[in-house]
Structures are given as structure tokens and as C-alpha cells.
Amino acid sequence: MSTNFLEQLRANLGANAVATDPTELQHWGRDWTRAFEPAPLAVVWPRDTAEVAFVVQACSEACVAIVPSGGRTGLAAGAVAARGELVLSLDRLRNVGPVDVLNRSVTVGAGVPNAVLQEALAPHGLWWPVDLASKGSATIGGNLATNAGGLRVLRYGHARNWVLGLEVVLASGEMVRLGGALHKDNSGYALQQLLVGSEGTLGVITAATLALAPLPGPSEVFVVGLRDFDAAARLFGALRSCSVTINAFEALTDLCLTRVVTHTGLPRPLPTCAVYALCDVENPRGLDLAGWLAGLGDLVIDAVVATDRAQAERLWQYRERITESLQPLRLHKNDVAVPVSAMAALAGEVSKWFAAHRPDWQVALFGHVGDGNLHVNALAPQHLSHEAWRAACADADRALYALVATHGGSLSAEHGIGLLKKPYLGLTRDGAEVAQMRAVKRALDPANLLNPGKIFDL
């Protein structure tokens, strides 16, 4: 059956649009996680929505499961094909439509990388304010499927705040348009919002009409050395009361900064401190930031304020390049969220847990202080076997998610549930809520062919 099925795909899409080479399967069958060995049936690259619909309909008729694939920068194994699924890559859907400057909207293909879209919008003085460290490879379809946040959630909110309409292929192969280019539309259910954050389990997003914002004005960037995450939270509160607009407020431990310095060769911006805060603000009233920081001597150990754009961009690298600097190590990443007021407490509890239960591990913490999103990066010793490492990571996950639950938090702030976090979903979402999610899944994908096994099991 699989041979005939693949030949049918080749006959309709072209031979170069279907791959079964083991190297290709390994590459396209996984995301940034390495917890699951990829084992897809094949990879296909349709060129437009009509070809996506053909593939999905063929899969429906042949009962072949599908894993939609974007930039595969997720950290929850949401784009992993480990059970003979067909990887449906949206990489070739890269059309960027005309920019409607008056309406502040644009329609783009799901495979457009985030950075490519921003480059296309910049000449119009606009941007899509979902700003990711992985923007060079993360795609619009993936941003929406995971309701991506990024570096500017504090000011602009998540991806769902900036989508007006979607073009979607349902599990049956039917093409539907949900919403449109309207900024105001209260005519029934906003079904496009149901697809945002659904991790490809309810439909395949092939194009999106996005709301746009004016490019940010000139900003001032500074890095502050602090004692701990509690000091970072207090600094954030103080900055919020000032006459500035906060674009981003990021915190990172010294281990993160040291790894970036080692990996990139960048100089240290400040002498060693336990925690650093990177702040990006618009300052229309001309607040003397250096003087303001100097007046916080009981809180601020040291600080550097960028004096020009080049220095500001260099300071941002200490935050944006953390993940790539940690990636070569034996790394287990986690992405959780709690109320902003609980973030410092969670950071302290996580550090204490690792000190007590994994004293030979290192833990690198960073995150978006302004929206309560903490990234926990556990660095294990190299001598552990793979099996022992995975078991130890699972044990640490259980402890972390239990801590998050006590603060009324979420075990996924940005990357979704996927396969990695599925066993723990019940810690922060109650049974009735998950039951309703399953009901929606059964209604839209009764055969369970779209990214099966992700988020929850049916």
C-alpha cells in the first residue's frame, strides 16, 4: 500500500517533491528536540494550498497519518514523525502578498520565515511583531501553530493577537478560509483562533492574513548586573513606573552569559554578576536612564547603556544567542510560565531543586520577566548513558511541572505540548478542559490523522 501511495504522490507532485532517502527522513522527521528517533514514511513538499489539499485527501483515503512541518524550531517534539507518518513540509509555500499599508495587513504563505517577512515589510514602515531569536528559520505557519511569543510579548502579545484570517486544509482535504482581512468581525465563531496554538492537530495552515504594526521607534538598550531573579523582578517593577515604553525585559543567569561569551567570542559586557537583565525601551520623554540606574544602587550592581545602534545590537546578542551557545552541550530545555509576580520564586525553587537533587548538573535560566516565561536549561554530565540521561530529565520535568502548578502556571509558555509534555498536561489543565479539547479534535479530525499523539491521546 505504501509503495502505491507514494507513487500516487510522485505522479501528482513530481518526483522531486517526495523523498524517502534515510538522510532526508532523519533531517525532516525531527525538530530541535532529540528525545525521539524519527521514523517517517516519507517527506513531501507541496508547492501551494491545492497540492497540500491533494496530499491530505490522499492521506485520508489511505489512512496515512500526517505531521505538518515548518521551521522545526520547536522544543516540545511537536514536529517529530516517529511512527511512520508522512512529513508534510510547508517549506515551499513562501509567497508574500501585497502589503496593504492602509489596512496594515498582508497575506503570506505558511512557509515564509519570520525574518523574510520582516524584511519584506520594513520598506513600508511596518512589521509583524512576533520577534523570535529563531526568526531566521522559524516560519509563519509554525509561529501560528504554536502561538509563538518571543522577545516582545510584553508589549505586543502572542502570535494570536496578530492574525486576522487563515487558509487551512482540514483532515478531509477540504480547503477553508477562516476570517479574512477584517480588523473587526463579530459574525459567529472566530474559528481561526481555534487553529492558532493547535500544533497542527486540527488542520494544516497554508496561508495567513496577518495584522501589522508600525516599526518600533528608536529604542535604548541597557544591560544591568543584579544579585538574583528577585532583583530582576524588582527592577522590572521600577522600570514599569517610569515614563518609558518597555519593548522587552529579559533576564539571564551568569552561566548563560558565560556560554555566549565562550561560544561567540563577544566580550563580557559587565563584571560577573549572578543575574543580568537586558532591557529595551522607547524613551520619548528623554529619561536619563544612566542616572536613573545609578539611583538604584541598592538594587543595581553595575550597568551598561548602549550609546549607539551597533552597541545596542551587540547587547541583544547576549540574549538572542543563548540557545545556540548551549545547544552543543548535553542540554535538556524547558519552557514554562507563571504569573509575573511568581517568576522570581520559581527561579529560586528550580535552582534549589537542582542543587539538592542534581548537584553535578548545571542549570542555565533565562526568560521574559515581563510575561512570566522562564526557560530552564539543564546541562547534564557527559558520562551518563543516554537511557540514564532521559530518565533523569523525566524526573526533573516532573519536579519542575509540580513547582509550576503550585504557582498556577503553565508547563508550556511558547513551544506547545507536543510529545514531550503530553504526560504532564493534567498537572495544569483539568480533566474537563482536556475532555473538551478531545471533543474538538474528534469533530475536526475523526480519524486522528493530523499530528496524532501530540498534546494528548484520543
Given for the second form:
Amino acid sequence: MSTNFLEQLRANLGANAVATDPTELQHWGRDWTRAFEPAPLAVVWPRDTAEVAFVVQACSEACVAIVPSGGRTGLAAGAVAARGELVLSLDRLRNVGPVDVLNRSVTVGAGVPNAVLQEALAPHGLWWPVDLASKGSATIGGNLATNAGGLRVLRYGHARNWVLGLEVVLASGEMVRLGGALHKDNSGYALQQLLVGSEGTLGVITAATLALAPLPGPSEVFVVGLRDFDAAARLFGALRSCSVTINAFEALTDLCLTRVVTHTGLPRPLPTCAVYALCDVENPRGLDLAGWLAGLGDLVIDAVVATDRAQAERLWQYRERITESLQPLRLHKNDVAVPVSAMAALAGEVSKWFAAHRPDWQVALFGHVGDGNLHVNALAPQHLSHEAWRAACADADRALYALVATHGGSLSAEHGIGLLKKPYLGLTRDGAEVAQMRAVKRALDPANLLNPGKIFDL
Ligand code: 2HG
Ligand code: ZN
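Would you mind giving the form predicted in complex with (2R)-2-hydroxypentanedioic acid, to go alongside the form predicted alone above?
The next block holds the full complex; its first chain is the one shown before.
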């Protein structure tokens, strides 16, 4: 069957639109997650929405499962094809439509990389305010399918706040438009929002009409050395009551900073502290930030305020480059959310748990303090075998999610569930809620062909 099926795809899309070469399968069958071995049937690169619809319809007729694929920078194995699925890459859907400056909107293909979109918008004084460290590779389709967050959620919210309409190919192969270019539309359900964050399980996003924001004004960036996450939360509270607009408020432990310094060769920005906060603010009333920080007494151990754009960009690198600096190591990631007011307590409890139960592990804590989003990256000790490490991580995950649940939190703030977090979804989502999710999935994809086995099993 699969030979005929692939021949049919080749005959209709062209031989160079379908690959079965093992190297290609390895490359395209996975995202940034390394916990699963890719094993796709093939990879296909349709050129437009009509070709996507053709592929989905062919899959529906042949009962071949599909993994929709964007820039594959995901961290929850949402774009991993480990069970003979067809990888449907949206890479060739790179059209950027005319920018409607008055409506502040643009329609773009799913395969447009985030950074390419921002370059196209900049001459109009606009941007799409979803700002990710992985923006060079991450695509708009992937950003929407995973409801990407990133470094400016505190000010602008998640990707879902910035989508007006979607063009989607449903499991049947039918193409539908959900929403349009309207900033106000209360005529029935906002189905485009159901697709956002659905991790490719409800439909294949082929294009999106995005809402745009004016390019941010000049900002000031500073890094502050602190005692702990509690001090970071207090600093955040103090900054919130000043005359500045906070674009981002991030925190990282010294292990993160040390890894970035080792990996990038950048000099340390400050003498060693336990925790650092990186703050990016618009300062329209010209508050003297260095003076304000000095006035905070022993809350602030040390601080550096960038004096020009180049230094501001350098300071940002200590935060933006954490993931790439940790990536070469054997590590296990978590991405949890609690109310902002519980963030410091959670960070303290997590550190204590690891100190008591995994004293020989190094744990890199960082995250978006202003969003209550803590990233927990545990580094594998050399001596542990792969199996022992995975088992120890699974136990640590349960302990972490139990702590998160006591604060009314979520086991994924922004990376999604994919395959990686699927076993734990019920720990922070109510059973009745997950049952409703399954009902939606069955209604839109009755044969379970779109990214099956991601988020939950049917
Ligand atoms: C970030 O905040 C990303 O930089 C990645 O969400 C987090 O690597 C991680 O764990
Ligand atoms: Zn993050």
C-alpha cells in the first residue's frame, strides 16, 4: 500500500516533493526534543494550499497518519513522527501578502519563518509581537499551532492574541477559512482560536491573517544580581509600580549564566550572584534607572544598565541563548506555569526538592517571572545510564507537577504537551476538561489521522 500511496504523491506533486531517504527522515521526523526516535514513512513538501488539501485527502483515503511540520523548534515532541506517519512540511508555503497598514494586518503562509515576517513588517513600522529566541527557524504556522509564547508575553500576550483568521485544511482534505481580517467579529464561535494551540491535531494551518502592533519604542535593558527568585519577584513588583512599561522581566540562575558564558564566550556581565533578572522597559518619563535600582537597598546585589543599543542586545543574549547553551548536554526540560504571585515560592520548592532527592543533579532554573512561567532544565549526571536517567526524570516530573498543582498551576506554560508530557496531562487538567478535548478531536478528526497520539490518546 505505502509504495502505491507514495507513487500517487510523487505523480501529483513531483518527485522532488517527496522524500524517503533515511537521512531526510531523521532530519524532518523530529523537533528539538531528543527523547523519541523518528520513524516517518516519508516527508512531503506541498507548494500551496491546494497541494496540502490533496495530500491530506490522499492520506484520509489511504488511512495514513500525518504529522504537520513547521520549523520543528518545539520542545514537547509535538512534531515528532515516530510511528510511520507522513511528515507534511509547510516549508514551501512562504507567501507574505501585502501589509494592510490601516487595518494593521497581514496574511502569510504557514511556512514563513517568524524572523522573515518581522523583516517584511519593519519598513511599515509594524511587527507581529510574538518574539522567540528561535525566531530564525520557528514558522508562523508552528507558532500558531503551539500558541507560542516567548519573551514578550508579559506585554503582548501569547500568539493567540495576534491572530484574526486562519486558512485550514481539515482531516477530510476540505479547505476552510476560519475568521478573516476583522478585529471585531462576534458572529458565532471563534473557531480559529480552537485551532491555535491544538498542536496539529485538529487541522493543518496553511495560512494566517495576523494582527500587527506598532514597532516598540526605544527600550532600556538592565541586568540585576539577586539573592534568589523571591528577590526577583520583589523587584518585579517594585518595577511594576514605576512609571515604566515592562516589555520583559526574565530571571535565570547562575548555572544558566555560566553555561551561556562557556558556550558563547561572552564575558560575565556581573560578579557571581545566585539569580539574575533581565529587564527590558520602555521609559517614556526618563526615570533614572541606575538611581532607582540603587534606592532599592540590599534587594539589589549588583546591577548593570545598558548605555546603548549594542550593550542592550549583548545583555539580552545572556537570556536568549540559554536554550542553545544547554542543548548539547543530556538534559530533561520542564516548562510549568503558576500564578505570578506563586512563582518565587515554586522556584524555592523546586530547588529544595532537587537538593533533597537528587543532590547530585544540576538544575538550571530560568523563566518568565512576569508570566509565572518557570523553565526547569535538569542536567544528567555522567554516571547515569540512559534508562536510569529517564526513570529518575519521570519520578522527578511527578514530584514537580504535584508542587505545581498545589499552586493551581499547569504542567505546560508554553511548550505544549506533544508526546513528551502526554502521560501527565491529567495531573493539572481536570478529567472532564480532557474529555471535552477528546470530543472536539473526534468531531474534527474522526479517523484520528492528524498528529495522532499527541496531547492525549483517543
Ligand atoms: C525560552 O524561554 C524557551 O527560552 C525555551 O521557552 C526554554 O529551553 C527551555 O527550556
Ligand atoms: Zn520560555
